[in-house]
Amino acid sequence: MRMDAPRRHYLMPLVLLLGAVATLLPIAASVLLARQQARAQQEQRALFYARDVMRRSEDTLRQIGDAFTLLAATPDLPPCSLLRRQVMQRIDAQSSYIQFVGRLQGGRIVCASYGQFEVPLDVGKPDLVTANGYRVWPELRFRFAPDKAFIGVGNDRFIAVIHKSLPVDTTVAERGVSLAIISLAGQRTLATRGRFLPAWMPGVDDLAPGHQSTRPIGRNIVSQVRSQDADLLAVVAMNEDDYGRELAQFARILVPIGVFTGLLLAYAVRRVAKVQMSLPAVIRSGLRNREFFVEFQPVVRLEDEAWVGAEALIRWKRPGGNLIRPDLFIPAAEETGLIHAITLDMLRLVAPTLTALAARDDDAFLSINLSRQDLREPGLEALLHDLVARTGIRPAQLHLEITERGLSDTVHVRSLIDRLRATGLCVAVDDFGTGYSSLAELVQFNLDVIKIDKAFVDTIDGTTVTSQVAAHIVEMAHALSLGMIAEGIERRSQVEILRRWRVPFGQGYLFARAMGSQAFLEGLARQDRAAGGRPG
């Protein structure tokens, strides 16, 4: 049946209207969803940073409490005895956050781990007293470092000193992020990074212990995390200006596109998904698309600076060519349980290089990093043994690096390390001094090597309080007959000191930056030719 002209006249506008609505509604819904996801993502990042600030603060308090317990058990006659100073030195070497500890008398520090002061350091009366009885000095300055601010935490006999910036010295990926750690005793900020507005200061009863909150305050997204055991609260604020500009520009692009074709609409939705995709989802995509690759940081023998092996370092390049920093994607992978999948990709990627090393007639080795999650995987040993068998490498040429936090499950990890070493694999503890263990605790594990963290190597040719920490680590490592690799060597003066301390191996930009497999193998070949043949 044919439709008459008047009915066609009224139907055409209706069809156009329905077509316009059908086109614009998905665009409007996509923009609304994009706003919600953008806000949720911003809140998630703010909360992540606040939790990290609180973790650093609670770890610092834990180390201070352990230090005070150890000092209280030491005879106090006289207060600055050699035994007392030795205990303080051991605390300095074992603590990753404490700058130094000292003996208090009458509001003055009369001695510390590095000696007795001729003129005691005056700290005066504490500004705060916490619920658990700690005295707090939020703004200490000392004559030996007049341009540096410190926080002091003490009791009636001892004081622990940390850098004022330490609690908020966390890595952030955005500009304009404000961080603070607050003592609820007296509503006082202990440390801040960026600006801090009074409106962000919570009330004493706003949050229960162990709880957290994220909400908009003014033009900022503010996350607050309260400690479970201490009267501390971490605050992180992220500015909404960049967020608003991004969404405004996004809408100006999306709305005109929506009136055209479905292809352009699909393109706009794809942009929304791309902008709002969470980092764990991107990691999964990167693993599927094999976007990860490996670089090799040579390890040298400090005696003659010959390459003896390398550490395999995982890297990530997105399809557009952007490199994602490991300090961003590794913590995210650990938090979301994806780190083992990255380790599996690492084992696949290093296999050709291991095969090439197996063809040599020397002991050149390759080290790979294992996470806490890797150590709990039941199939780890089979994977490593299969890698050795497939590549033909000798087990001693495969080194496994475990962080100090990976040693926390003492019974399980100790048994695992014993089994791995029984098959000839070499086991090292990575970044020593930045985690939770001490060299004394490492006696429980049958380890081969400790890697001295760059943070300590950086100070060995300086005059700061921490410049002696590396020396203490080396001395105790010799006493425990542990091999050593010093990380992050950048200056010739560091090499001379490490040689004098009899540290056998090192790595750092002074010798070589991380490189591809081919460049690493060619470097070994050049070294062979210069030596007149491969070393036996």
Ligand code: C2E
The other form holds:
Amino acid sequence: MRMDAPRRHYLMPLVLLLGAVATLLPIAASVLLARQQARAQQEQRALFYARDVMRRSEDTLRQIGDAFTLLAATPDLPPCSLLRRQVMQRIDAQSSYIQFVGRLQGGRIVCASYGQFEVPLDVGKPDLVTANGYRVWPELRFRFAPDKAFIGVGNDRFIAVIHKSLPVDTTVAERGVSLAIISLAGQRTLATRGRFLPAWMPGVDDLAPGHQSTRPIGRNIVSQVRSQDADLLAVVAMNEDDYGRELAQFARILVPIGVFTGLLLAYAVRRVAKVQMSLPAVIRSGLRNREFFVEFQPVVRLEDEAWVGAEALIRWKRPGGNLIRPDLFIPAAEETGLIHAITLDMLRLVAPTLTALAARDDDAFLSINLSRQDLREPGLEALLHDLVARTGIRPAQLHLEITERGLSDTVHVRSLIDRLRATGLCVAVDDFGTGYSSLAELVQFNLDVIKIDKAFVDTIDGTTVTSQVAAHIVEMAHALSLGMIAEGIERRSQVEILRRWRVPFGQGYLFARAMGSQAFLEGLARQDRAAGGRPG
Ligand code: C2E
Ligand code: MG
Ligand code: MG
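Mind giving me the form predicted in complex with the named molecule, seeing as the form predicted alone was just shown?
Up next: the whole complex, starting with the chain shown before.
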């Protein structure tokens, strides 16, 4: 069954809505994509920086460990002997991160790689002690560099001193990045760059050793990397200003693409809508300019596949050569009250073929399709009688196809059908089975033929429920002594079954497609010659 075309007053708002959706959707999608991209990039960068902070810290710790091992390996010389200081100097020279190493005695550095102090450097008690026994002074200041802060890491006899800024001295490309290295044991920062919010401080068990996490905390993307072996955790936070900048960067590329595709889609929607909405106007001009023509699809006797008649099918060729399918314009014409004008054109178009058929001495018929609206036209009967009279065919050679929907105007249509049949015309119900009426309801109309819709014929060589419905329709039609034409036959297997069911006639691409009048008439003539019935 054909769908009704949407009513025109629904069409405009629908088009506007579709147009708006078509424009906005790609833009929204591109903004969303830009957001995602910017977010992902920022997360990646935060993690990259955090890993770098961790790498620097772990390298420093390794150097300190190596230094202590070396110092422990030298015999316990007097604390500040020359030999001891030479070892210390070697350590300073070899390790890139350590500023200097020194000898600890009672909370003081009594001598260092570069000399013995007259006044020892006081470091006091360590602020924290790590799990592997290192003492840590996170905030050391010395007389000789009053404006610099240092970190001291020591064991019971030695201390290694590094610049406090060293672990967080990573090169970063953007502003608003906070970096920190944290001692998990002490739950405090050892070194920070930029501000550090307490919310970024992880709990001791938040991350397993060697793991990392990157997630939004508040208005920042925060990446945390925990060391595999040491009690250290690196934190990098990037704030949203930066994220916004990145977003803007992506948006500059993606949004124009979104706008472009949006406009393209909107244009496409508009074009389709324009074609749809102006269809009535175009149909009118098509009728004026005689753009419609007719083709004939043969109907065959299934027993021997001989052509017994044809269905006239309207065709529309636009000036550019575009062929518009009846499925498209017939519903629109029915919707806008133009269908009768098409039917009138059809009656004009089939006349020559009817005249040609009248010249033969057989029953070859032509069927034409009538819409519901045609049946309400007061002049219809007169037109049909006039056509019969003008062309000289016998009325039984003109078949009228009315769809199930066309039959819904019960009382009026019933009497119309009766009158038409009384004059000898043949009336068929088209697309049978696709409407709502049952065969029993059809009995109230005096019909000659039912055309079993392609939807049913499609299934008869299968095993679906529909195939049984088709069998049932055929059975009932036999019981009611109705003629039958099976539509849309495409396969041999269908023909076999239809023959077994004693369906007398069929129509479909298997036998023939719709063709021009001349081809149809020639086909009939060829058939005559083959049968030897008529002189060639
Ligand atoms: P319909 O009256 O059921 O016509 C049969 C349709 O099925 C035709 O499509 C025909 O080409 C197609 N058909 C026939 N055999 C096969 C087959 O084996 N396989 C397939 N896939 N299709 C097959 P068409 O010509 O596109 O017409 C479509 C519909 O448009 C018609 O369905 C009819 O409802 C309407 N129509 C066509 N001409 C007119 C007309 O002059 N007036 C009115 N009111 N409606 C018409
Ligand atoms: Mg038809
Ligand atoms: Mg049909």
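Predicted model, so just to flag it, every value in this text is computed and none were measured. The term rigid core refers to the maximal set of C-alpha atoms that superpose within 1.5 Å between the two forms. Residue numbers count along the first chain shown, from 1.
With the core held fixed between these two forms, Gly65 has its Cα displaced by at least 2 Å. Core-superposed comparison between these two forms: the Cα of Tyr509 travels less than 2 Å. After superposing the rigid core, the C-alpha of Asp52 moves by 2 Å or more between these two forms.
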